[in-house]
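One chain comes next, on its own, written as structure tokens: the form predicted alone.
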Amino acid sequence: MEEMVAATFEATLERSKKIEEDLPVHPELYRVLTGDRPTGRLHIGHLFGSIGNRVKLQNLGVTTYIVIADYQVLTDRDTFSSISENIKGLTLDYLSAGIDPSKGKTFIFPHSHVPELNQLLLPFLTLVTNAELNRNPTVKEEIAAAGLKRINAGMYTYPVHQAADILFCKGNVVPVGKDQLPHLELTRLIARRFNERFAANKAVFPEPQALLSKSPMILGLDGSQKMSKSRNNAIMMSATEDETAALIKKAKTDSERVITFDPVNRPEVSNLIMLISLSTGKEPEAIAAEIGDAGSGKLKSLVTDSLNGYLRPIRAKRAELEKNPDYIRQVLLSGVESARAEATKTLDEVRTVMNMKI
């Protein structure tokens, strides 16, 4: 079984490499769906990973839909009072980091505002079994991470809702990490079953491919886990320079005075070196050699200076955008309008092949 999983992942990785090579050559052939949950501000792990990749896709001319998954917040959280503010905060983070909807290739929208998209959920639910939903490993991990004792049905069916998010716009590429592949595989399964059952002569939906992230995983300041808001080990994009300096000062290192880049044996130190590398473009090994035996104090000082320097224009842009809430609202309304237009066309196709037109 493990060999089969490994072989499947290798095949996925190979397809991802081919897509990455073709994207700059034929950007018009691809349509990307990606997104985030509005659970709070984004941190530098998002910036150097998912957001940075979205900006690259945008600049290549790839059509990209960014869904703000507000409904998903209801699956594992009791609170909903901050969802609206978090949607606006996410949009501020996107725009300040270089996402630019005015180029006409990127659309930002909360999926609760696209009812046509959500109408795809019902036919999609008829294409999967309870057993298939129940054994999704990503869902199990999310339940464990949230510490849920009472699990609502939305948690189990959410991967089907994600399939609707991807397929409403005929998304054929989804940037994911390895841990998110089970969700994407379910989307591929739903697309395949829909086409086989309702559209055997001419497929309605593509089977979307994974674009596996090449970005390094950014550890939190505790040095042992992935950076995350919920683990309180993150530096937010919108943090002040003083807040950033204070957080880095508390970051975990080790007892070795000579600084080396060794992610396996020295993950805490290597993670801080990687932050300098991502902020400056310098090679990690060269950064380590430059610090030498100056110790963790010098390392943290360099992290603080380089990260604050990199974030300074992003934070300045965010501060300017915060003064114009009407513009943020317009970006979202425009994204909703575009998403609804796309979803309406797709839903019309779905009704046609399902013989539900009146």
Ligand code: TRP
Given for the second form:
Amino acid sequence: MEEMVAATFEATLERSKKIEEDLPVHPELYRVLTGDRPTGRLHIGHLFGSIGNRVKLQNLGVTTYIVIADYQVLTDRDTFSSISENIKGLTLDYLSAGIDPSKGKTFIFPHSHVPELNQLLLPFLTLVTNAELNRNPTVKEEIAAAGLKRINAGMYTYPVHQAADILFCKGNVVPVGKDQLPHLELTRLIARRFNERFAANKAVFPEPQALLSKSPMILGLDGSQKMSKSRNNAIMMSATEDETAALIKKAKTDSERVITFDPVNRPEVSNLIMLISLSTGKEPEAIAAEIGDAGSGKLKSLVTDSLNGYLRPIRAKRAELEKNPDYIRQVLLSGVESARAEATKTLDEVRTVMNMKI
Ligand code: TRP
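Alongside the form predicted alone that was just displayed, please also present the structure of the form predicted together with this ligand.
What follows is the entire complex, opening with the chain shown before.
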């Protein structure tokens, strides 16, 4: 895990590229598992990154399970009062961005509602050592970032729970950012050890592969490395057009008048150009050339117009769906039903190979 040395990363990247090429050719071979914690609304970094990729996979006809990891919220924060609201908000964000469970290929469910999935956690916990859990770099970073003094055991074991999230439906592709790779390595280890220990003749679990799609890195409006709600530098998908305009007006730029696309030396300006590019499909260099010496005022007004234009139908759809809480609930309930059907089959196989049938 920590030894995700360059060679391992290169191998992961190679496999990821192969899968990316094969997905449009053989969508039926893949079962994608992705997920989010219900900690708040999604911002445009999510939309242009992970959510956009999910919509693309869906439109290729790939079966996708989207787990809302509500138990994982309890690992690094005390508050639980808004979990239910956040589950619904997240679902609204997914649906308005184009995730469409009515096509029968995408399932959205909170894992707390799938007991058979959660039960896989118990045998999985016996397949890893404390030492392995203790050295997970992403867990360490999260502990540091949250400034935790008392660290609950869920913090160290949630990556094992995540293995259950992925393996309950025999997911074989997991679209991930780099920070999630240690968790995916652990899932692969658990699948391998489970098969070796209990299912030597016929593997029960696949070893899922990472899909490291190149989603553009969206910086925060303050120029910091990552757009994130907690850093107060994000534009939420569900923000109003006026709120969006006000945030962009305050965005950091630099003192050079002529606009150029130069991510290394001019990260803030280039990030804004990138947002125009993602919203309009135009090349960043062409956008920069068009603005030229009209400066950052012109740049910002273009970002505002193109981003609001891009988000308009998404926001309208969200507003429409918001009026229909029964539908949102129905989406989640039918996601839960499908997930439970899969998890029940898997748990039955697990019990069989573990000699636990009665
Ligand atoms: N840990 C992930 C995050 O913090 C969320 C998650 C939970 C997840 N289970 C998953 C992601 C399974 C991918 C697959 O964002």
